[in-house]
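Presented as structure tokens, the chain that follows is alone, the form predicted on its own.
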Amino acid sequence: MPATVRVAAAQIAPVMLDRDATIDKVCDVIREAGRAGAELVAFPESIVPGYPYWAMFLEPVSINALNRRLFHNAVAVPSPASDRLCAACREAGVYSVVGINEREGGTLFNSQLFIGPNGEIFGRRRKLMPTSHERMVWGRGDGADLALFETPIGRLGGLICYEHSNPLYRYAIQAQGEEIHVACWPGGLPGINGIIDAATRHYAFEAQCFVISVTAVLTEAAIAAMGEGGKLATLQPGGGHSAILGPRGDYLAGPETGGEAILYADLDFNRIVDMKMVVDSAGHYARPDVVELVVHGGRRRPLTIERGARG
């Protein structure tokens, strides 16, 4: 592993409701951090096609349209879509994490797309447990959903906007040994910004790794796409809280509340060294004689087929 990294966190808005034009948007970005020299670009929750505002504002019965734009728009793994994000990182040499709105089947999963600089998926997880309104619109993920992965360039993980708040899932993650940490929010909700300012440096420190803090940024043209479930709401163009922070809570870049912007850092591993002496939370600093975390790890299906011969 080298003893700097550079990396990027994109605030950029979803063209909303639009999957091809939203992942033309996405490669363009991570050619230009590519070219910027970053080896990992992060972005948004669910940035492909945009997050379901409208489950927040609407009546349950009133989003069955959006709903349905949403699927139709909605990325499998793997497809033709997934493979042009595989392809831009291919071709610009990065690692990078994608939000989308996954489709399997007739469910929609809110998930992380990692994906290496030779395009290939190396991880997927989904958010465990959609907040509130997202309950319409996104399944659940399961314990495989905590995985860390190990790449070069540092061992990667992420967690989806409220997951941040489960001190479970977080140390779930951490105590795997987490050195890059990608955090994603949905953007365009200002009034959460203190919240993400709390939760990203906190994990920092508690992880005692470096975080990647990205959330999109709203238009007029994304609130017009929702028609009536961008109307009715109190939605407003901008709202971005991006960031990348230090192994203390500390700001390396940002934060970022403006419009659509890269953010860039370079890493210095000796960083997570000086703070793993002081404070190891999976090290010397845990008592499992104590406490312990347990992980129900792996992926579950709703149906088995066990085939043999019939006596």
The other form holds:
There are 6 protein chains.
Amino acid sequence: MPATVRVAAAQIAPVMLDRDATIDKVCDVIREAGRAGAELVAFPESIVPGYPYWAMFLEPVSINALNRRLFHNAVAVPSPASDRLCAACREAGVYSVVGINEREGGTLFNSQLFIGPNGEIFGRRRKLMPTSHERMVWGRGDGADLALFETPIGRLGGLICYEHSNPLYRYAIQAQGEEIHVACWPGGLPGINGIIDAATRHYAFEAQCFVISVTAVLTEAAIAAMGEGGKLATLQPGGGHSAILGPRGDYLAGPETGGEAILYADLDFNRIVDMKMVVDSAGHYARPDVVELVVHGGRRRPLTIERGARG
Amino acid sequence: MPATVRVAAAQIAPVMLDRDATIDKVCDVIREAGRAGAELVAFPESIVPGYPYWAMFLEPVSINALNRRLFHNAVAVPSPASDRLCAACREAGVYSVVGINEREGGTLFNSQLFIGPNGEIFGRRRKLMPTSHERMVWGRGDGADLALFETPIGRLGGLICYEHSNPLYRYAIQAQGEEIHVACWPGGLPGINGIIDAATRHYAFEAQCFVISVTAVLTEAAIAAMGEGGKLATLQPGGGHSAILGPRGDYLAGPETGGEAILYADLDFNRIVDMKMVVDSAGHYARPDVVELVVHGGRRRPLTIERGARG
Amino acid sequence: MPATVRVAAAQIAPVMLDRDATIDKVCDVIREAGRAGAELVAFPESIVPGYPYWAMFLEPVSINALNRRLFHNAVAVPSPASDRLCAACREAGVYSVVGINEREGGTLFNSQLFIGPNGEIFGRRRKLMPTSHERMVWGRGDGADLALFETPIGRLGGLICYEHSNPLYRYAIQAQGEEIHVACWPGGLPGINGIIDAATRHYAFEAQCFVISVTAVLTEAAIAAMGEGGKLATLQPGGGHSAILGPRGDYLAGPETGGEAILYADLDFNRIVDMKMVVDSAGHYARPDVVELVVHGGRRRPLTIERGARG
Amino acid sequence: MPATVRVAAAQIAPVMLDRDATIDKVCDVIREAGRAGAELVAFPESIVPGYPYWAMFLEPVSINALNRRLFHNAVAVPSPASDRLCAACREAGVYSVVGINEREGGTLFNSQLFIGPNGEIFGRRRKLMPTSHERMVWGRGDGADLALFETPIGRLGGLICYEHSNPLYRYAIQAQGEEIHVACWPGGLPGINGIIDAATRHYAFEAQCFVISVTAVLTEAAIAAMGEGGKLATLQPGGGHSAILGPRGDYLAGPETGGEAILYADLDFNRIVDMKMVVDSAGHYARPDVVELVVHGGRRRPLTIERGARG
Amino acid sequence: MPATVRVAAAQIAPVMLDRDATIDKVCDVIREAGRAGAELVAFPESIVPGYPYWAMFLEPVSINALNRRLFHNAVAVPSPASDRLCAACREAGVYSVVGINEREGGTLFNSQLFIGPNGEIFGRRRKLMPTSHERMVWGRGDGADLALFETPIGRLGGLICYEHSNPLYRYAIQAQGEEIHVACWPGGLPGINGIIDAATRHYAFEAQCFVISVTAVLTEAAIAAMGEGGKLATLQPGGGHSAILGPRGDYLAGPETGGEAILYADLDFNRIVDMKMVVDSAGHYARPDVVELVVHGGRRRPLTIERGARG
Amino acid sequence: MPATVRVAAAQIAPVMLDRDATIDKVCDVIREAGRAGAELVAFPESIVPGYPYWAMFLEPVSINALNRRLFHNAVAVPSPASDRLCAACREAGVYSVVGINEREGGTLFNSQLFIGPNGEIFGRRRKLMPTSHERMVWGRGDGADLALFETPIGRLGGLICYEHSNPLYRYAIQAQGEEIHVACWPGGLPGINGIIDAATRHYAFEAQCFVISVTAVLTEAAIAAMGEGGKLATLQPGGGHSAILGPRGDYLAGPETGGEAILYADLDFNRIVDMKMVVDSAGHYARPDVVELVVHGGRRRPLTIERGARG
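Shown: the form predicted on its own; wanted: the form predicted in complex with another copy of the chain:
Then the entire complex follows, led off by the chain already shown.
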């Protein structure tokens, strides 16, 4: 357990539907956060190359062209696009968690990339269950996506947006000993800030850990980039509700609701000790004789090709 | 599923350490709420005969006398004391959930009594795991305490105070189809209101249900009743953060922080439908192929006496 | 294996979003088919109380009211609504397969009910994976939904709409020895008839079985019933492409594309024998040394409550 | 993923039972297709030196002589015969897929050769399971025959004739990410065109890929070449049902049923993206928690000689 | 739970092997204790008509005659002998627990009789397992002998001598809520006082109850009464180690080691409350999820005659 | 069963709240005992780094800072701290049982480490149920903590402090055949010596085994180290009541109440034989037809992560 860790939440807007320009921007922020002394910087959900607002605001029968643009601007892992994120982390010497539209085969996923200061991707988790309209865009993750990552700056976990609504997804990560939780959200969805506030404050409390909660900002430019003849005119620019929270659900930084900004906070790990002594949800406060959670971990594939020793 | 149900949260103070006087007061409120059209009224944690503040604020070696008074003012189930609560419900024609210090054998429990308008106790749940100092006062519940109760006004569940910190306790109840959740809290503990706010709003959201959150009020009289030579002088009267919440975590009534009050709200069950269509945490949003919760239900006893057919 | 079985495909329109009126209509058809000598009659996908076209043609942010109407007109199993379907089968002495919007807890499913001439439900299968916009309406089935049903009129299986696109879902049912396959589809979706034609003909060939393929019809009245201020005006009434096919993929009846109609055909089971001698996909034509399909059968629940012997 | 690829289907007749003359003809077509801008050209099943119709139409006791002729006109790989095909591809700068009667040891196989524009054979797949009468002529392939081939013009896969009847063979190839599928068929078999139509349209749909479906033509000359005293007089010349299909099962070229012809089409790979976003059978539309296909890949030999460290 | 109860331990010697004279003596003590305000008086193990020392100190081959005398001086229940004990209790208005040699059929038992102030026997328990040499004299009890007796002066239980060595026998009684435990011992056995001291102090502590521990005194007269030619000359008169203990294992009266005496103590039941709040072995301090004791209650008979409906 | 074993009880004081200095001291004693010929040396409850007196003597709301210091000075298993204990045992060639504050995740446990002369930890048991104020510091053990350890010097078991109050915990270990029992206690708690005396003497008797009972000493220095502005001034230095007992509950060494000391005794295992012949509580003196104890053994975890074969 480290003593103190400086972390950052990068509340930024994507260069909508432009993977390479967005990665440029993300890499710039990684370097800036590194210069500011941050050891970890977190980015919003699907920031590369942006959240598919159209799936929520347009008729499903008319979203083909936007989906196709998203597909071509998604990030394969590894790929030159992900390599550039890794290089920026190595250069800046920081950990980062970046929300991407990941592509594997013909399916997109809403994923979080965990990259180390050595430039290596040590974690990639996919949203287990996209929410409503998102299911027209993204596939689902599996048991491998409930991993926790042990690092010198603490044990890191992450969840994306409404994954926070499911107690079992949360506990599966928390109970492994999570110390810093990265909660990624989109920006600019109507009415979501109240949920983000309650979800992240309660997460910190129930997990007795720190939470870096980071949303994107929805800009006029992003709305225009989704163009399509003004069909997305009902979208309001704005959004943003990023914050860094302590283990009692208290705000250490933010909530920032005023546009692009990088939030910083120094995490005092002794605060985890104080809370754990009172409520350790996976320790003395658990009742494994009454409730047990079973996680079926590991990746699942519809097709497995086995090759024998002489194959 | 009913269409609309009127419910009430009774934010009151106990007549501290006086079981019978407190029950008088609770019965009065049951009748008042019944006259106001409430079909269900919820009371704070351990309101009969009050929360054991001394266990938190006095040295453990000096709490014998107060513990002994609590022991003698606790409620056995059934007993004349619980019978009076039942009679009030039958008279008023309302459901009620009442927090009591329950006594069985030599052990006290922090329990919620669920009483029907017919005057019958249809549920009794004990806090699964008391928190820190409370462990010097109360025993622990077991798998039987994660039951959900089907009634004509909806499926009712309950949890007490920091039980809300444990995702598995919550999901074990929610996933049975909870529609109205009764969250009981003490009153006047420093710094707890922020947690109550986050916990109840998030509960409503993650369960897609209504929440009746009810705290007690800590009065000068109650502090005086715990007397003991002014040792509890550090306690501040006040407290109170009761509320009734809708399935997006929005406040329908309260939060009331200004002393004794009865809050009312009419619950529109269609709001549950709207949320479930988007996020049904135990339905389409669950991933039983990845995470499964097992509850070991039923009461557990250290001693079982079996009597054979000829015994 | 029976010698000959008379089967029917009921290409009808729902009384849109009106469960009880639609069930009246379905029961009438069951009786009519029974009088015409049919031993089995199949109905379209989600005919009770209709397919949620709005999820495809309206912006997701504006479908709440329609979803709520669907929720209240869905069919719990068992319930008085499903009992009426059972009574009609018993009265008419026929098997039927009926597509319903099934409701369990807070989740809807796209299900097929298999009802016997004794009025008992012997099978209920849920669509394993809703397609695109449907994922905003329906949950997913599981391994229990790949069951095959042995009956005196042959071994019956079923799949719904784009489930036919997945070779593994199909083979999982076929390889158990399917003899009559019921393929349910919605009606009136643009451009789907070509896919229905190819999918059902090929299904019969690859499974060496009979296929009853049945679609609904989309009527002006149904479009009007989804009202909502003319928002669904882009929908065109029409649809329909029901048919009954033999084991080489040849049409025994239909395809019927001209509105409501009941198709009949007499199935000569010796045709299955002829095909199996040449291509038995799960027998002599299989290569289990090279390709093996593993099905994880059985229902999966996110919550399991175990009660001990002394509970 | 390329943007657009021009492909060709060469619907030709063999010079029956004359390997070298048939190879001359095939090489001519390769060059012609190259001149027409095709990047890939596909040939019918067993076009070198023709499909063994006698195994279907003559009494098995009388097919010895024809089998002997076929054996001597089969193609070993590599051999001068296969080298000539390679040279033609290199000269024309095109990919080709050629159906051959392959000979290894004393056994013939029904194989597809995949040759690159560099003149190298990068794939050779044998029909996994010959159909009925074919089992008197050809041996069976193994797990190595379910490989997919990654190339600059897309990921190529192939199946032969009734292999298309088996969902597991198909999925084993599709789920690796197939983009262009080469379906090879014989020509002139009675009643097969309906099956080819359904199978190839459905294949494109279920794999969300392009299909080049190519059949041979049966000529009077070929019937005569099988001579043998008029015994094959029941055979009708004709046949042919080649086509090129898009990922919804739509015809981009063909079906051509009027004799020898080379079909061309330009494949727009964005059409795969459009379909995958809706139905990715091995991605977001798969249910690996329910159905898993295991392929035992690699060649299998009846005799393996292992040598120890000094061997 | 009563507030205070006065109890007595009657450390007396039997009129050895003379049932009626011993009962006279016991009845006198009951009346004396009653006059002294005792509500309960306890007597030593097998005081009527004495402990069979010969079984320990004589060669087993030579104990026939003494056994015969014991048999004829044992107490059947009910019988005129037991009636006299009952009458004394009724007359004095006290509860008493009297150790007897009980006779049923051809077997003797080492029993405790529980008699109420109304003169009724409400309990009779037999030593479950005689110790070593005792097995030559007494039979064994069964599950019925682990009963606890609810009375207005508290819940009464009892065990005899080395029964105290078995944790399960003890817990079976304690866990039913024992408040006053009657521990009966013989007198004059060498080296047993240390065990009595540890066993009774620890019993009070582990049960959080009061203990009345009562031993007999071995007199010269008793030794002489067992006469038989001086064979028992090795026996030393003396013994006695009676006491009354509080729930922390503290002595409220005694230990008395100086001959015949009646000890008195007033039991303050609030002391049980104080201990239970800290250590309730069958309540909050139990772990029924880890250790469960099952008692097979009820009498067991070697012969049961069942009679059918007409029996 | 060995003939004779020399054992030691190390009555020492911790270097309060200083893990590493306390371990230095413990290791010194291990070596000293080894030189004195001891084969087994036992240490007090939670000697590393001391018992949390503050939880009993300070107001719970003010113990945060001390708890935090304890957390950071607790012992993870394995860790460099536990490795040093192991090394000392290997060096000295002795068995040792050491009481530690164990840390796992965010929870502390009151544990006994069993280390062999080969330097390996062969047992680690956690107190099943902390007592009263201790519940604010330590979590609970489970069924795995009732194990008995077979060694060449006899079968070893252990319990901690008030665990000795529960007959079922004791019997669960004794009935496995315990020969040497290690009873660990804190030092300096007021009024506990009488309980230690009764509990250990009776334990030896009821288990028919040897008991090494070892307490710590509370020093002025330790009280000062808990500092906190003199709040713990009510604590009295002193304590100590260690002893080694034989199977009749007789003292072989001690009780030592005069400060730091190492007690030694040579255990003659034939004394166990002598007692077992008279009273074998889990053998001939048991009545399994009447009382049965069921232990649910094994560790229980709130979270289990299963990984499939292909994960």
